[in-house]
Every structure is written in C-alpha cells, then in structure tokens.
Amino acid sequence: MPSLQMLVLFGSQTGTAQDAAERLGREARRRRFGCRVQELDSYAVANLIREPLVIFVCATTGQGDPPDNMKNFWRFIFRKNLPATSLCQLDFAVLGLGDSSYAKFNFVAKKLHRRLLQLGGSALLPACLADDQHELGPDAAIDPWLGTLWEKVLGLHPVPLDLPEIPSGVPLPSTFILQLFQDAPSTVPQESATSSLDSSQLPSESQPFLAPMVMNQRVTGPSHFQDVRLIEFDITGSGISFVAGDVVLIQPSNSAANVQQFCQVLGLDPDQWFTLQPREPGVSSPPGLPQPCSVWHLVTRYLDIASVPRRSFFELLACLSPHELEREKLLELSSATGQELLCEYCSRPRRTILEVLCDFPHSAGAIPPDYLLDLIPRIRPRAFSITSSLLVHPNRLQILMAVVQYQTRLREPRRGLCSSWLASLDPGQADPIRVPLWVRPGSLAFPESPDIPVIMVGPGTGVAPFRAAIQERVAQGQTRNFLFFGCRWRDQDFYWKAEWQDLEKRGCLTLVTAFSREQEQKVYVQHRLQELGPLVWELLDCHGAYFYLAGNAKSMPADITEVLMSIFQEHGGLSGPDAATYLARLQRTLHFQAETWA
C-alpha cells in the first residue's frame, strides 16, 4: 500500500506544463507514492480541503493569464469569501513555467503561491519559476527544484524500507493497453466531429464542427517572403455564434507522407484496428479518439509526430530500447548533464519526433504499441483570431493565417503543422474539404456604446481581430474607429487595403499606416502613435476611448507601452509614477487590452 497519495494538478496551454506534471507523476510512482495527475479544471476544487499534499504545475500565457484548462479553478480560488483557514491541512508546492521575455514572467505561479498561503496552506519550498528563455530550457530550474521537493516529501512521508525505488532504466507500466483486432470491426464508430449539430449542443473540443472550407486565398504579393492566407469556412447549421474578439480553435492533422513514414519506421499497419483499455481505474479514454480506432486515425489525428520532442520522450524511449548503442545515446540526451547536447540536437534545430525516430531506427522499431500514447503527446488545437463579423458575413467564419515555414541547420525546412495543413487544402476540389473547429471567447472585449471611440494597434496579422471589430461596429453605426496598421510594403502585405480605404471615404474609419521598409529609416506603428500623441491622449482622457493591441508578444507590447507612457507625460502633463498609475487604471478598467502571441 503506498505510504502517501499525492495529487499533481496542472494548467497547461501548449503542453509544457502537462509534460512537467506527468514527469512529477512518474517520479512519485518510482518512489512508491500513489499519484494522480490531472488538469486543474477537471478536478473538483472543493475537495482541496481534504488533500494532504498537492503539487500545482501551471504555465503563464499571454499577458499574465492562466491557461484555458485552469480558468474555472482560478476564478474559484480567488473568491473573496473563502475562509483564511480553508487549506490549513494542505502541504503544497508550485511549479511555474514562463518566459522571461514577457513582462509578467510566471505571474500565474507567483500569484497562486501567494493565494494558497493566504488560505492557510503550508508551502514545502519556494515556487519554482522555470524559464523557457534559459539556454537549457525550463529543466534548468526544474531539475534542482525537484531534488529539493523529494527531499522534503520523503522527510515528511518516508517510504517503507521494503519498497525500494524503481530504477530509472525500468519502464513504468503504460497508461493504456492497445487490444488489437484480428480483422476490421464490423461496425466502425462515427467521427466524433460532426457536420450538423443539435442547436442545444454547441461545437467543442470533444465534438468539433466539421466546417466546409470555401476559400483559401493568398493575400500577400507573389514576391513577399511570407505566405499569408485569408481562409473562410461555412458554419451553416453549426449553432456557432461569435462576436468581435472571439477565437476559433482548429484541430489539425499530420500529412499523409509523415503518417506513412511513421508507420514504416515503427512497423505499424495503418489499417490495424484496436481498442484502448486503461490499466488503472479512473483513467478516462483520450478525448477525440473513437473506440475502436484505427492506427491510421491515431497517427493522423492524434499523435503529434511533427512536434519537437521533450526530454521525457528520450527518457521513455531509452527505457524501451533494446539496442545498446542507441540506448546509451538516448540516456545521455535524457540525463541532467546531457541537456546542452539535447538542446543542440533537438531544440535549436527544431528536430521533430518523427525525425528523431528515424535517427534511432532500432529503438523506434521496438516500441510496444501500448506505449505510443505515453511516448508521443497529442496534437493540440491551434487558436486563431476570427477576422470577420456575422453581421457582414452571415454563416461564415474567416481567419488570417501566416504559413509558418523557416530554415534551421537541418536540410528540410521547418513547417508549422496547422498552417501548412490548412494551406495545403483546396476548397475547389470536387469533395468538400471539412475542417474540425469550434469557437471560444477571446481576451478582447469591445464596448457596446456607439459613442465610445476605439484605438486599435495591429501590425501584420495582428490586425485580424480588429477587422472583425470594425466590421461589427460599422454595421451597428459605430464610426469612431482608429486603426494603426503596420506592415513592410504597401504593395505586398497591406491586408484589406481597399476595404480600409472604402471605410475611410465613408467616414467610418481613421486609418494610420506604417510601412517599415519603404524608407531608409524603419517606421513602425509605435512611431505613428508618438506622432499622433495629442490625439491619442485626447481620445483616452477626454472621450473614454478603449485602447487595443494585438500582435507579436516579444518586443511590440513593451514598445507600445513605452510610447503610451511618453504620451501621458508629454501631452497629459503626468509625472513618471502618475503615468504608470494611469496606465494601470486603463488596464484595470479594460480600457487597455492586449492579445499577443509568441
């Protein structure tokens, strides 16, 4: 009987926090602790008062926001009416994953740690603030922190001497057993996605809407370095509704060529059917996988073979490998001392799981099918700002998408899974192309009053949510729309040029442009904001304008914030501290909103 039942709860947006949580679960089981690992929002949070030990693993997204799968927990834990002794029996630790190039580095982990203390919890050790910017990645902080954590846990809850630790080279049992069919099943399960839904059941991740793609148009010039697409879907009969600022999630698939190569390397028959049987009670089947399922469906729709493998991938592959030389190399890549080597081999050149398996063919060919779901993460949906309004385009949903492709030292160019897949689809072919999607609220909310002006700063594809907002506002008679748009060249990547100019002529839009490459000195949207400082100040301070920012998260938000602070001081007559207070008030009252991405 395990000496302690641990609980690991995670909030993860891209999978990194989930990977760290699952690592914690494996390390607990090796130390003979019982351990459950689950998403924060799938956990009945009221049960926290009865948990003896919980490790929270949480990422920070956007501008200091919690991941989608912990937002309900976040709202609950910050209720003002929770007693200060709510968690007085709880020992806890917080592992945060963040990126120090963002202003609110690991904000969620820091805030959660403080809140758990306020509610009476006892922290086993200070929060771990892992940094994606570190040259060795998050593990540079996680490795030593975990060492200290286990010392504390084993000190409080020693394991009986007759339960030795399971060595790291011995694989733990797989989560699922794949029970293979001798022949194809007589009845094949229906696709979990659907092309028509009961109006009471809105599309979701567990049941996306299969939307016909009706347009896939390149909107950058033929000589422009980047392929950007305007893609339109028909959502008739879906029950989907959205407003400006909302986001569509799209579930991509692996390419047929990659699926075929993966099956060849692992010796899998794509036409083989199987059912999944969990080894332990309480483990639910993976979302989106039908029962029974074909190997082709599993590899095409579920296994993220085009992602860059994490350290845990190499740890498990080393355990499973029968080939001595390959196993030695895999152990080196998964060791704490081999992280620089792993970074050089995998992270920097963005080598994919499929490419790694091809580099270790003997190990790949010996992977038991039971371990596929433990070894390879699932394909995650990709979020896109909706760039159209239902008031202008009824039963249609549009996105503006840059096709991700870049070169590293590897011969093959690196390609974004979702953008490459969508770009490859041809809506003109005879059979309709259907794409699994669903909609959720975004982080931008626009004012309903027609009198309130809005200032929108959207360079490049960051303009996408603002086109939806402008279409919606103009259709409702709201004309005080100010758009700052930046791109490289007016004849190459000036998205919706004719549409903006028509709205300007009708008096519905004030458009300010910055074409960065058309003069010797580069000009960006922040320069245009500075030039129009008196107007920006008047709109914000005298007319209660809302200010919106969307685009790349690296340097642009900081540059825009710096310009705003300068405007507040120069044209508002505020001191530096007062300008910072003014900006904080705009953010608190949602008069300053940002939606940024890496």
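Since the model is a prediction, treat every value here as computed from it, not as a measurement. Just so we're on the same page, rigid core means the largest C-alpha set that superposes within 1.5 Å between forms. Residue numbers count along the first chain shown, from 1. First, how it differs from the form predicted together with the partner chain.
The Cα position of Gln260 differs by less than 2 Å between these two forms after fitting on the rigid core. After superposing the rigid core, the Cα of Leu333 is displaced by less than 2 Å between these two forms. Annotation: Cα of Gly416 displaced by less than 2 Å between these two forms, core superposition.
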The other form holds:
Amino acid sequence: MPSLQMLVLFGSQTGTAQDAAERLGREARRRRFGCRVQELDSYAVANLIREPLVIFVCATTGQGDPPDNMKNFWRFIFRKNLPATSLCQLDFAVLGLGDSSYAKFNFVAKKLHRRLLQLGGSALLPACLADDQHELGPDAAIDPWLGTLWEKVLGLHPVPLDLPEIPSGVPLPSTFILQLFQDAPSTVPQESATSSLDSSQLPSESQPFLAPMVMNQRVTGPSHFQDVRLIEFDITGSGISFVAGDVVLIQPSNSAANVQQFCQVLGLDPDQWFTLQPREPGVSSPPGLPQPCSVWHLVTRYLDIASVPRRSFFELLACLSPHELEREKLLELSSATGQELLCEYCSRPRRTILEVLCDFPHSAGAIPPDYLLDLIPRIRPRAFSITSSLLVHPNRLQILMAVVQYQTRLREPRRGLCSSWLASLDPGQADPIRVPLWVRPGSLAFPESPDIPVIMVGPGTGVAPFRAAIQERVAQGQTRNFLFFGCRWRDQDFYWKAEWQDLEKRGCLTLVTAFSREQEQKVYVQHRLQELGPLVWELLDCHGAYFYLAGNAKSMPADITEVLMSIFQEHGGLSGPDAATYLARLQRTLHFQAETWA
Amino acid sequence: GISAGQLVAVIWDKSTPTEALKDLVDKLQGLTGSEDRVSVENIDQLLQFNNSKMKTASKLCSALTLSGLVEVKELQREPLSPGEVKSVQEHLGYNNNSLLIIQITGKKPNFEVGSSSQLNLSIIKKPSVKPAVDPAAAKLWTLSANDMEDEGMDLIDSDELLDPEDLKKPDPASLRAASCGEGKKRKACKNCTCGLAEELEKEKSEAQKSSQPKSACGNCYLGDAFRCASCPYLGMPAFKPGEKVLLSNSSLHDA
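Mind pulling up the form predicted together with the partner chain next to the form predicted alone we just looked at?
Up next: the whole complex, starting with the chain shown before.
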C-alpha cells in the first residue's frame, strides 16, 4: 500500500510539459508513491479541495497564454466566487515551462502559483521557471528543482524502510500490455474518423474528418528555393464551417519508407495485429488508436518516429538495452552530466527517433512491444491558416503551405513531417489518400460593418489568412481592403497575383507590394508602410480601421510595430510614450491583431 | 558471590556505621582485585540526584540507554521478602508493598571518542495536520466546479497577481551551460585506435600537436553516438563494418 497518492496535472502545448509531467510520475513511482498524471482539463476540478498533494506542470504559450488543454481550468481558477480557504488541505508545487525571449516569460506558472496561495494552498517550494533559452533547455532548471521537491515531499511523507526506491537502471512496468493476435482479425475495424455525414458530432481531434485532397499545386516559381503549395480539400458532408481567420488542424502520417525501416530495425511485422490493455485500473486506452490495431497503423499513423527524442527516451531505452556498449552510451545521454552531449548528438542536429534507433540497433531490436507507447510519443497535429472563404469556394478548404526542409550537420536534410507528407500526396490518383482534419477558431477576427477599412500586412505565407478575409469581405460587399504583401521576386513567389489584380480593377482592394530582392537594397513591407504613413494614420485615427499582421514571428512583428510607433509620432503628432499608449489601446480594442508563427 | 573482575556498587545510608562500611569495602576490593571496581554511593545522595522520576524499572532502563550504555536489559525481577520490606521501611522510610528487586545489565559501548550511534528509538513523525475545509467553502467550490461551462462568471484580473520582479527577464549569463566558452570538446571514442586519445593526452601536457589522422578509428561504423570528434563519417547513419560508404564532397558541408 503506497504511503501517499500524488497527483500531477499538466497543461502542454507542444508535449514538453507533458513529458516533464510524465517524468515526475515515473520519479514518484520509483519512490513508491502512488501517482496519477493527467491533463488539467480532463481532471474533475471539484475534487481539488480534497487533494493532499498536487504538482502542476504548466507551459506558457503564445502571448503569455495557457496551453489549449488547460484553458477551461484557467477560466475556472480565477473566478471571483471561489472562497479564499478552499485549498487549505492542499500542498502544491508549480513547475513552469517557458521561453525568456518572450516578455511574458512563464506568466502561466507565476500566476498559478500566486492564485493557489490566494486560495489557501501551501507551496512546498518556489515555482520552477524552466527556460527554453537556456543552452541545455528546460532540464537545466528542472533537474535541481526536482531534487528539492523530493526532499520536501519525502520529509512530509517518509516511505517505510522496507520499500526501497526502484533504482534508475530498472525499467518501471509498461503502461500498456500488447496482446498479439495469431492471425489477422476477421472483421477489420472501421476507421475511427468519419468520412460521411452520418455522425452528429462536428469533426474534432478525437474524430477528424477524412478529407479527399483535390488540388496540390506548387505556387512558387521553378527556380525559387522554397516549394510552396496551394492545397485544396473537399469537405462536402463534413459539417465543417469556418470564417476568415480560422485555422485547420491536420493529422499527418509517417512516410512508407520510414515505416518500413522502423519495422525492420525493431524486428516488427507490419501485418501483425494486436490489442492494447492498460496495466493499471483507471488508466484509459490510448485515444485515437483503433482496437484491434495493426503494427502498420501504429507505426504509420500514431508513433512519432520522425520527432526528435527527449531525454526520457534515452532513459527508458537504456533500461531496456541488453547490449553493454549501447547501454552505457544511452545511460550517459540520459544522465544529468550528459545533457551537453545529448544536445550535441541529438537536439542541435535535430536527429530523429528513427535515426537514433538505427544508431543503437541491438537496443532497438530488443525493445519489448509493450513499451512502444511509453518510448515514442504520439504524432501531433499541425495548424494552418485557412486561406479560402466558403462564400467563394463552398465545400472546399484551402491552405497555403511551405514544404519545410533544411540542413543541419546531418547528411540527410531535415524535413517537416506534415508538409512533406502533404506535398507527396497526389490528388490525381485513382484512390486518393484522405487527410484527417478538423477546424478551430483562429486568433484573427474581422469587423462586420462594410464601412470599416481593414489594413493587412502579410509577407510571404503570412498572406494566407488575408486571402480568406479579402474573399469573404468582397463577397459581403466590404470593399475597403488594404493589403501590404512582401516577397522576394514578383515572378517567383507573388502568390495570387492575378486574383489581386482583378480585385484592384473592381475597386475592392488597394495592394501595396514589396519585392525584397529586386533592387540593390532590401525593400520590405515595413518600408512601404512607412512610405504610406499619412494614409495609415488617417485610416486608423479617423476611420476606425482594423490593423492585422500575420507571418513569421522572428523579427517582422517587431519591425512593423516599430514603424507604426514612428507613424503615430510623425503623422499623428504623438509623443513617444503617447504612441505606445495609443498602440496598447488599439490592441485592447482589437483594432490591432497579430497571428505569427515560429 | 563476589569474584575477581566484577564491579560492585555499595549503597549505604546514614544508619551504616562508618567502620563497618570501610571493612566491607576493603573486603570487596580484595575480592574484586583492584580498587577501581568498588563504587560506594550514599543513598540519600542518589535519591536527591535522581528524584521521583526513577520509580520504575523501565524508566531506569531508558535512563541508562540515554546516558550512553548499550544492550540495557532487565535480567531478573523479584518481589522483596517481608523481611526486606521491613528493612526498607526502617532505613528508607519508604512504605510500599510492591517493591521489587531488579537486576539490570548494561554495557559501555566500545566506541572511540567522538563517534556516534543511532539510538533505536521509534519516534513516529506526525504528518502536518491541516485544517478541515470549511463546509460552506467546500460547497461553493463544488457548485462552481460543477458549472464549468458558464462563461459569464466574473474573473479576477490575473495580471494583478504579478509584481515587478515577475516581469524581469533572467540574466543571460545564467542561461549558458557550465563548461561553455571553450569551444566544442574534442572527444576520443572508447577504443580509440586512431590516435585521438593519445593526441588529447599530449595536448594536455603541452607537447606539439600531431597532424590529424583521417583514417577510420575502428568505431566509425557504429554511428554518431560512438564516433570521435575527428571522424570523417560524422553526420551519416551507422553502417556494417566493411560496408563501402561513399563520402561525397557535398556531405561534408556544414549547415
């Protein structure tokens, strides 16, 4: 009977916080504590007042916001009507993951820590503020913090002497048990996703719509370094509806070549069927995995073998390795002192799980199938701005997608999983592959009144949501549209050139372009914005215009806001501080909106 | 029953004639073989010194343990005979029918000066006791929690929870790895046969640098995890030993 039941609740956007939470769970179990690890929004928060010990593991994302899987909890915990003594039974700790290059560094963890204290909880120790910007990543902060945390927990809840810690080289029991089938099952289960209207539910992550791809067209010129595609899906019968500014999520698959190599290295038969049972009661079967399932499906659709492994991968593989030389190296790569080596070997060159397994063939060949889901994370969906309007293209959904490919010191180039997969699909095929997708609201919202002008700044693929907005607004008679578009060469990556020119002729669009490489000095959208300062000021101040920014997060947003501030001062006559206040007001009233991606 | 080597404690009181006491002590010393083995204590002194807390055998055992004796054990206990009870009554003025003679042994531990040993005392640490949740508060919390969908509830401004310290960014120096600043480490592999391990040794003792060998060290086929820093195959996957692997010029490009 374990001496203490601990609870670890996490909010994770990219999986890093989830990985940290699962590490906490393993360390708890090694110390013989009972421990549940759960997503915050899956937890029945009514029970929080009765919990003795909870560790919160929370990432901060975007503009100081909580991850999607804790948004409901976040809205709940700040309610004014929660009594100040509610959590008087609770000992807690907060582990925050963030990036100090953002102004709102770890705001979620900081705020949560304070709020839990406000509600009567007792903090075991100060919040951990893990930082992506540290050379060794979040672990640089997490490792020492965990040491202190366990000291505190064991101080309050000592474990009986006859229950020693499970040593670190010994694997914990696997979460699931794989029951292999002798033959293929007689009835192959239906795809868990819907492909017709018979479902009453709107498509979502748990039940995506399988959309046929009807167009996959390269829109950059042949000599352009980047392969950018305009891709169209048929969403007839899906029940999906969206407006400009919304986002589509796509669940990609691994390439056939990688699937084959993985099965070969592990000695798996792709045609083998199995069912999965959780080992512990109260643990649910993995969502999104049909039962029974084939190895082919597991490796193609579920296991993220193209992702870069985390430290926990090496830790578990070391425990499972029968090969002395490989095991020694795996232990080194998972040790606290080996993190620089791990960074050099794995994280910096973006080496994938599949590549690592090929480097450790004896260990790979000895992995018990039961441990596959503990070892390898699930493939995560990718988000794209929807670039078409239902008012112009009913039953269709388009995206503008750059195929991600770049070189590190590894000989094989690094490729984006989703973009490479989508680029490889051929709509002209007799039996086209269907793409699992669903829609969610984006962070851009456009005004409804026809008189309000809209200024959009979208260089490169940033123009994607604005093409949807312009299509929609024009269809609704809103013709005061100003688009600032930047790219490298007018004949290589000037997306929708003909479409814009037609709209200009019809008086529905004012287009301002910047072709950065067509002259000696670089010309970008911010230069054009500066040139048209008086017009921009008039539109914003006298006509209540809405200003939008979309595209790459690196330096463009800062450059644009800098120009705006300069325009407010030069043409609006505002002082420096007043210009900042003016911009802040625009942001608060949604007259300035941005959607940027890394 | 006194023999050589035993330690004897003689307890006397004011009723004992001094002459008789001295005779007894001399005799005992003769029997035990040395002067140090006979200890003479006055009962009144003992009583004063030890007050009323030592009335039971178990308390005496505890006291002996705490004072540093080990293996404290009760060997024998017997009630006093009526004659002995009467004697106690007369000499000590103590009137109690439940008196016992107890024999206790203990050992001085065999320690060096300054050493310590953990006493086997079972102390149960109480977990910190928390106040019970106020039933009214619990009810409010539960009601609110069961209504997660309600978007209309008033929220506090979470920004107000932060103070200026929270808005500060970490010092960039704190974000570097401990050993950085010396450039990338050149590591030799475990069974280095290419000479890199020796070379690093030489560098340590400030000898002249030998030219870098280009040839395989014997571990090249194992994959990047096992390759040394000068391996020409860095960046390529593992291969079978003896397999021909071509290194084109383009593969030696850095990112």
